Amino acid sequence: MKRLLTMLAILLLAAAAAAQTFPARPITFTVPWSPGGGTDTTSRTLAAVLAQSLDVNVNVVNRTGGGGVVGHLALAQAPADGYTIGAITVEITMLPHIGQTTLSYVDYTPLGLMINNPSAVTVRADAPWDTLDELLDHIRANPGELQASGTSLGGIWDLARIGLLLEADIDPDAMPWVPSQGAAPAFQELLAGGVDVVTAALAEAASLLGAGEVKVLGVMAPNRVARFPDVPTLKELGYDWSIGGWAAVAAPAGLPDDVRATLADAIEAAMASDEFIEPLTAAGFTLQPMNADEFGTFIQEQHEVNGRLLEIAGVTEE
């Protein structure tokens, strides 16, 4: 009898544990990039708000290396139980096309888009073009004369250049790409006259724009950026093209529906909170919150579009 009672007690405890409302213990939030960067800052801000609303610790862990592959892989391979979530970035829609990983968007459960820092078309302050149309007309009339930069060959800002030129019915080769180690050295080359156009993030041009050293002819975003209200979108100028460096939240593929709903609702509410919006806006991030379903559609589209652009850039696997 005593043994039977003991077994019943164990079964009841197990059933009670199984019935606990998610989450019942701390959550790990993986970040595939180094501490202090944009994805890390955004993730830590979100994690702090989530910890309050979910009433459990949300511990941020940086898993760096391999150009983002290490952290993205760690998240994809974690148990799909909701206790490991993390940031995924635009690179996950690019890396599989160039053979750096077999991972893709299908390896994740989308939970929401956090930020999307859009590309812009930036030229020197003394450049002869005051509008985007004037620049594009010059490129058409003088193919190969102007050069652009902003990142490595086939990087996100190179894709920004390619997409812009294709939308304007211009061969991307008409404004060749000069690879750089990032936006900062590209802007240095712009000021020195080594390149003519930079298509990096608008936020990265902010200090030079404020100093009057550059002018921005347009931003590749769905809407004007609040921090730069005078910079028109490409869509306003007649070119339906937008692209940016984004960071989102996801979980491993196969997340149970009830856990997904709990996390997605909490993340959507967190991204609408002042505790999330105010510090990131003050830091210069462009917020573009999307809920789980919206982001699911967005990331699939990004995978397809970026794959085509990378092929045009000539960096995809044969």
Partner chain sequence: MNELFTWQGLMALIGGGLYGAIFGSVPGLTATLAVALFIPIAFFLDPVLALPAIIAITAVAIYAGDVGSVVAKIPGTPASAAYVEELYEIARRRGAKYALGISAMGSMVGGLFGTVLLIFAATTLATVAKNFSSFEYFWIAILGLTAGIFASSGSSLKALISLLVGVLFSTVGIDPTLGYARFDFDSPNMLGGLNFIVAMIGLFGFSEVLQNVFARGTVERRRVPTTAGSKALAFFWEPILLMLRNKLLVLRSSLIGTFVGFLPGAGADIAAWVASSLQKLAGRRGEQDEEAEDRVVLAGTNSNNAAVASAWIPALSLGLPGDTTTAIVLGVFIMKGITPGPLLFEQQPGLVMALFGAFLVANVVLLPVFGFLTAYIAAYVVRIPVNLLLGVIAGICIVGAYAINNNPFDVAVMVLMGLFAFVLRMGDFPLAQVVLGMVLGPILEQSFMVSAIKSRWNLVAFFDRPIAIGLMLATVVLVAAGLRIKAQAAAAERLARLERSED
Given for the second form:
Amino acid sequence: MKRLLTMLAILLLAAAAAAQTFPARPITFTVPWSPGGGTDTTSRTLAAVLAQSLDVNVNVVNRTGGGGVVGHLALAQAPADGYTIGAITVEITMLPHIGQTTLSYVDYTPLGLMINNPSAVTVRADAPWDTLDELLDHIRANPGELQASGTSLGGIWDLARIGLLLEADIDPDAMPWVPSQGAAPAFQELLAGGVDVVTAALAEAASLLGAGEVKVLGVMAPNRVARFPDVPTLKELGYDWSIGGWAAVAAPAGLPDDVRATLADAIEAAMASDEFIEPLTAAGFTLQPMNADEFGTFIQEQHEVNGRLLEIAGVTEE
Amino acid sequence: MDRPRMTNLLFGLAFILAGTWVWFETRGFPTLRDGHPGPALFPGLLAIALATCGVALLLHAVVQPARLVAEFRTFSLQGHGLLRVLLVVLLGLLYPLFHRQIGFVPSSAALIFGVTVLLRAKWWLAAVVTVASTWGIYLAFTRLLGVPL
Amino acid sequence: MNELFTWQGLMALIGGGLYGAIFGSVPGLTATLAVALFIPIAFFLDPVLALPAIIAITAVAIYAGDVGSVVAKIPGTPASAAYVEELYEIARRRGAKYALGISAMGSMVGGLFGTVLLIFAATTLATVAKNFSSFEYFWIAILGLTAGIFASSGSSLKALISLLVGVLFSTVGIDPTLGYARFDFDSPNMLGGLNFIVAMIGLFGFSEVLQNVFARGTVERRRVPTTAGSKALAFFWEPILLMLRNKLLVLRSSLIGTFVGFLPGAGADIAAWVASSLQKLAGRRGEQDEEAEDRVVLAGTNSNNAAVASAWIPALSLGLPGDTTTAIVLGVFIMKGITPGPLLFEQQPGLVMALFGAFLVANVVLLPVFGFLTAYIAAYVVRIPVNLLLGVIAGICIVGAYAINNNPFDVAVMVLMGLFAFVLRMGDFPLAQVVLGMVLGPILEQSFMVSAIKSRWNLVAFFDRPIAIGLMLATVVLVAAGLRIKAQAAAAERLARLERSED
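One more: the block was the form predicted alone; return the form predicted in complex with the partner chain.
Whole complex next, starting from this chain.
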């Protein structure tokens, strides 16, 4: 009996010790999009750096499906003990407004922003407009003539179009949206002459830009993008508007404070490391590291701005 | 009424019902902002087409000349066969329904053992195959291919 | 080119081929997944090594999709589904080695054909690809669906119903115009729709298990024929003789593969369906002989590997990714600071040569070698008693369905699809058409809705672009030929019956 008690006591002690030194076992990192995409690549790079600094395995698991809802849901419903963290993306500030999920940013503990790929105004290389102002003047003079595409109706690049036109004091209906299944089909339509403008991510336009098939009139980012120093920002052109598709790290809501602090510090340090910055910059991503607190404010703003734009896009639930 | 004719009749009815259900379901979908049909257009058209094909199948079954019957691969519907099928389906649903409680290894072992025994393998041979293949699949997918099970 | 023939280059090619053979053979693992999992490694490799490895993975994985058809009647890709019945039948009659021999050697020739066009006509073909807008995609999807109706050996009405059911399955989830969730039963798992690979594993794999469990004892014992003569001969030489006897067929199928191959996402699938369906129609017309099935498989396998090479044309010369694999390839380009486009051929001749070289080696060396290896293994696997093999297949169906999205919900979809297929089989409905419908459904709806919105519902726009009209005419010709041949076959059969009854 005495021996049994001793053993129990030792076990309890061990358990307590384990609880103090988070993390004591491998961490699961969920990704709501499929392998090979931007969110996946970024997450895998971060996970590799985190595994070194936290000295445990960080296993990346793709939980895809449902337009991102499945993966976001899986993270929100995981136990809030720090052993399940994951990527959340801009969709989490959009999906709740269109009634596709009851999830929103309040279901997560924000840990940091990784990348924010800005939208760009892209037209065919032989298009008659060389500057953004020329394009906007054309839209103003001929409302409804030009059409834009880039993703589904009410998707992130549609919001980029609406935000830009509103900022330029043009009715968003003056350049209506043609839905597409992502950026690549939209660019195919652009080349085939089906649409006139694409507002997808600058990174998505990179190879076409290199091939001389398209030109980029402006990027919707606060600063110029390092890989495309010649592309002006909208702010420089006189329009105070920026938008991008971002991916961030979060944990389920209600994470204990000490665990949150450990993870937030490790992630902030990881995002400042060369192992994270170099390969991702080379791959054409726009890094916009934010720590947990900055990102917490950012995601709240995003939730409100995107809600307003989605209402204008006409896809919010009545 | 002979069996192939009966089968066509039942399938015809089933597709008419399915088409009708889809049609009424699509009536609740929203339209585009300019009033053109949007999400409802495609499933709606498909529902009409499916129901029409159902009617065609039904007519075909009624007016079908007896000599075309030979085209069919006929099944004998013994009751036990259907029970076995149902059992395998339930074993297959073990993993999606109870993966949190029992995990991959027991649920897939149950399925493999069930299928082999139902196909009249000797129980000890079925057990050997079950253990070996579950273990093999588990190792191959988790270790070699990096699929977390 | 020289970089390719260092030992690292050869290792990259061989490693890629082996990796592709494994991923292609296992149901649920696809060429796309294989390439995606390879990216972290591609980060650190020289592009002259990384890109050839990717080429080797895709070329071999697409062929290996046929291994499942031979072993268990589970096609690995929707393209393989076009001729799964025939391939399985050949394997039963003449052994796995000959069946996979047709597949591998046919893939080799198709792949070579596509590669040659890629080398000599990339920029010319790119201008054609550039003109593909939603109107052209719409007609190409219609062409593929039409091929599906006439590809069936049984009743065309039933084939049409199977197709409609497949297209209807594809409308589950978020709609392409408004993002409205259709038939989702309030489950987040249904929002993204039903995955066609998951469905395929259920429709073919699990339903086969159910079928056998249902009719145990009455199911024919699978006899494995011991092929006369050398086994290597059955794999290498006999398929080559077959192709030599059918040169025109090979040419036609490879051309179809190359020209339909640019279509993002489904190019290879549509190509295989159109080519093998044409061959089935042609076969029904002439005298039935022993090789009818062999020719159908040959047509399908020729065209789908030709399409693998032509999918690279828009990527290399326009910077436009044709499918997930080429999107990843463009990612590698960007990472390494390489610019795709017409200038690529002038600025990076070394890299371009390495790519072409990799295509040649992958098709001429890797396909036969890994093809023979997989066929060798498959020939042993089919000797396992059916009842034990089916148990293992049931287990693989579960993991295969799960592996695609790591979502247990998909396993439930797979099992229920298996049950659905079991019911459909009772009514003699073809299953491959359901898969074709699920693959082409989204392209059809998306391209129709986009075209309609773009042209502001002026439907005349569907008929006033040259390539669109060409594709439409091709569809009309296919329908006319199909109806005529079906009618002739029916008349011949009536006549035969009449004669028999008079006897």
